[in-house]
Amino acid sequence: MSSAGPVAQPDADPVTGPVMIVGGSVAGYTVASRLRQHGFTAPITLIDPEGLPYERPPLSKQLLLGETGPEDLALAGTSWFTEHEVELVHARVESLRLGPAGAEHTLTLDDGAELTAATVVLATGATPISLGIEVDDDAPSANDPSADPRVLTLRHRDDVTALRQILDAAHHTGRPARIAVVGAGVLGAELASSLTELGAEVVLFAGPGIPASALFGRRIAARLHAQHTDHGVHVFPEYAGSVRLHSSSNTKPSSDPTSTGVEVLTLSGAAVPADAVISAIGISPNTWLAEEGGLELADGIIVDADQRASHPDVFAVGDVARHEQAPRRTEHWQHAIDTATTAAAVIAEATPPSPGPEWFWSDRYGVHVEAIGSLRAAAADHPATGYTVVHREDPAHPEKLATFVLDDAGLLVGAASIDDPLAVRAARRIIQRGLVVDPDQLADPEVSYKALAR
């Protein structure tokens, strides 16, 4: 794996000839879509093992506690496909060869097929951290402790699939399902609320401190935190080290005459039992196909603002794409429709759209949380130095709350709200325009948003 650094371009011609999309995410599948917009005319094939692409913030929430069906979350059906005239692939692409610019480049399938295009686009996401696994010498899953079906991820519709059954196999026996979810960050805590308000038993590891504080902001994310301890989740303010399953003939953990056999150690040394675990720890770039490639890559595909790989032919959008100069790559949902947007309408030769700030949300606890732009400044109990934090609170909406970060120039760089969308729609329309705004009318629930962002 090669550093990041700058990705030196040669000029690019003009795309004529077939696009392949490396993953059916929400990012490939709007590659293909905007670039049919833009009335681009060449073949498009999408290649994905699970086939139609499908959105994914649902699956914790909708999904999960059965509010939607898995055939609801389709991003497209077959009929778009074929009015549309994007190919469909069902397959794993397993290995991917890179020509001289401007010829030809090689996909070849897990079941032998190749295919040949003269653009690449990878949207190939990201696969869930694994928890470390101990496992007795005579388990079942001695061999392979990952596919230990009481050890858990969510990332697609067959794991809640996994996780219902648990759930259902606790139910029949007269007892909540006992689930450890590793991890308090956005994830973790809506798995949490999901599988509270499902009547499982919830221990969460958070971790020491308050999680997400650098995403929301500390007061709103101290808020939300405290939301697990009101719903009855058991919070473990500890690192978990590990996970050890027990054989078959020891399925029950001593310590613990109810639970399946899964208990979580945690770095202090402690053994908590559990009927599963799953882990919410974060996830990391699938990068195998662009690394064969031999494509710039440092904790993803290095990409430049047209998310174009170190290849003139390649581009990378979504979770795996990180941008040059960017610290860290952003793994939000409305980060992989902006860089499957502008990846789409550089192909076209259209112009692409200017870039906005980061936005994301989340549900828990029958509470709607958002934010815009970075709230990392009011990450600690004072604001970071050169950066003021401003508080909304209404007396009349207790259950809102907005925090706003505004620089030394008076320039809003990020907001925070709960059950509050308005507040993060006005600072949206603020950054955007390089407004400064005045600390006291930001926070003072009389004076209104829209007045705020004209």
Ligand SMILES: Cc1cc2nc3c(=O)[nH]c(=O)nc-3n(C[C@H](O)[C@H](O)[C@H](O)COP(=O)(O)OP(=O)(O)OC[C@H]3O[C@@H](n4cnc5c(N)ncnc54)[C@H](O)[C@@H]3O)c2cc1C
Second form
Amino acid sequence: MSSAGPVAQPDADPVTGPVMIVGGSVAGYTVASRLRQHGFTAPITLIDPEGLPYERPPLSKQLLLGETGPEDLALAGTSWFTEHEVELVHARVESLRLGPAGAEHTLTLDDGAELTAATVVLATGATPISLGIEVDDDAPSANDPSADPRVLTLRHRDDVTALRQILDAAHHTGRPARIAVVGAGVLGAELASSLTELGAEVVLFAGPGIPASALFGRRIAARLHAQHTDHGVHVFPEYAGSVRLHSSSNTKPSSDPTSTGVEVLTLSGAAVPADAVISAIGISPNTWLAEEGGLELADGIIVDADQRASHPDVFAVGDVARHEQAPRRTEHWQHAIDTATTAAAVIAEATPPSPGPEWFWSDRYGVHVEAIGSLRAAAADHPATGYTVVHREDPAHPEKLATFVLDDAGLLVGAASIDDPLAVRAARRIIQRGLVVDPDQLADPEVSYKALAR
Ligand SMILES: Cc1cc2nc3c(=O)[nH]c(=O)nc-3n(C[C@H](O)[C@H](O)[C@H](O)COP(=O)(O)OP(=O)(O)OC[C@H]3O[C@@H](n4cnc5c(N)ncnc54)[C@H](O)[C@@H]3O)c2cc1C
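Having seen the form predicted on its own, could you give me the form predicted in complex with the ligand?
Below: every chain and molecule of the assembly, starting with the one above.
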């Protein structure tokens, strides 16, 4: 952890100079659009090497499945930037020099150009964590194993193209591609689902236990995890330690699955062959610019409730930001929007909305899952001390399942559901209003959610 002292207090002077937003995905774009909605008139620049902003959640779902095209992911087209007088710069910010509070700050781009800002917003997101790679001397990528097309991650549009190429190459040989997915959290599970639907043979390295129990609660997580085997995925209850690359190329996978070019090595010493391996073992926040600027870091850029970092002219939003009191960073789409909305309101000197409970969704094997608040107390077979865990099951709709977690004061702190979004919508209202609800009524499918959230 680097430290630039405690999170600074807001400067009383209004922002009048240019706002430079580094990172033009959902968080960065939302800052720009909300600023203009607030009537903010100073120049705004959005800088991202990927160009026009686009949505990432469909990458592992609709885009991989071919249900949607890359153009459908756009958050805004060029006309939006013209109409709203937001300059879009296709570049990577290579360095950040922060002056004193209220002075000019300088960003250097990868083409050497320098931009100055009164306010800097860091919306640089995160990078997938890679697996360790061992390479045969004669493998094509011996000099740069991380560039080997058989070792993949999924964060960008191009990553989907690379994965589809592996599937297509195997298809031409008349056998399904064998893909190792490492990590069975939200992303790994979605990948296993989509790849299976595309006809791939999937080996999922899930580790021991039930993945995502702390996110969805044990009962829901167990039902979701069982879907993998039901859909023909080979679930390996072990962690993958590293990947070994052999000389055969992914473009011509062998028809013999035991002689494919990749082996996933488990911690217990097993070597599992595959055409390609995709790592879904987590992400790490892109904090190096912030580090260069001397900002306070701790697994993310530390921010206060206004999304202000430890320099009064710098804000951080989305996956890269971490609230100073939070036990961990949040890596969800709604959080990116909420933190961006707060930062924009503060920069524009408007009143920020009060943040709602954390919420996210996932889709796999044709089911829709949502969670709100914290399900951590429901992560084990028995509720954590002081909490009550309630499940709602409806014999008339066996596909649905909802879990609710109440604290010792009877207040709802979290809820998750499979194919029952109304449960989570009601939970949001109950949490936000601080309503005390009867656990028996929560569990009773005859009691409407509307009545409980009233
Ligand atoms: C495949 C996938 C599926 C997902 N599915 C879901 C889901 O179902 N539900 C859900 O709630 N969430 C989901 N998420 C998470 C959600 O997409 C993220 O929380 C969200 O994208 C975070 O937005 P962000 O703007 O903070 O960061 P990012 O989306 O990571 O964007 C950061 C941007 O910063 C740019 N950048 C980085 N460094 C620099 C630099 N130095 N200079 C200029 N630009 C820079 C990058 O190019 C990138 O465009 C999913 C994510 C992925 C990858």
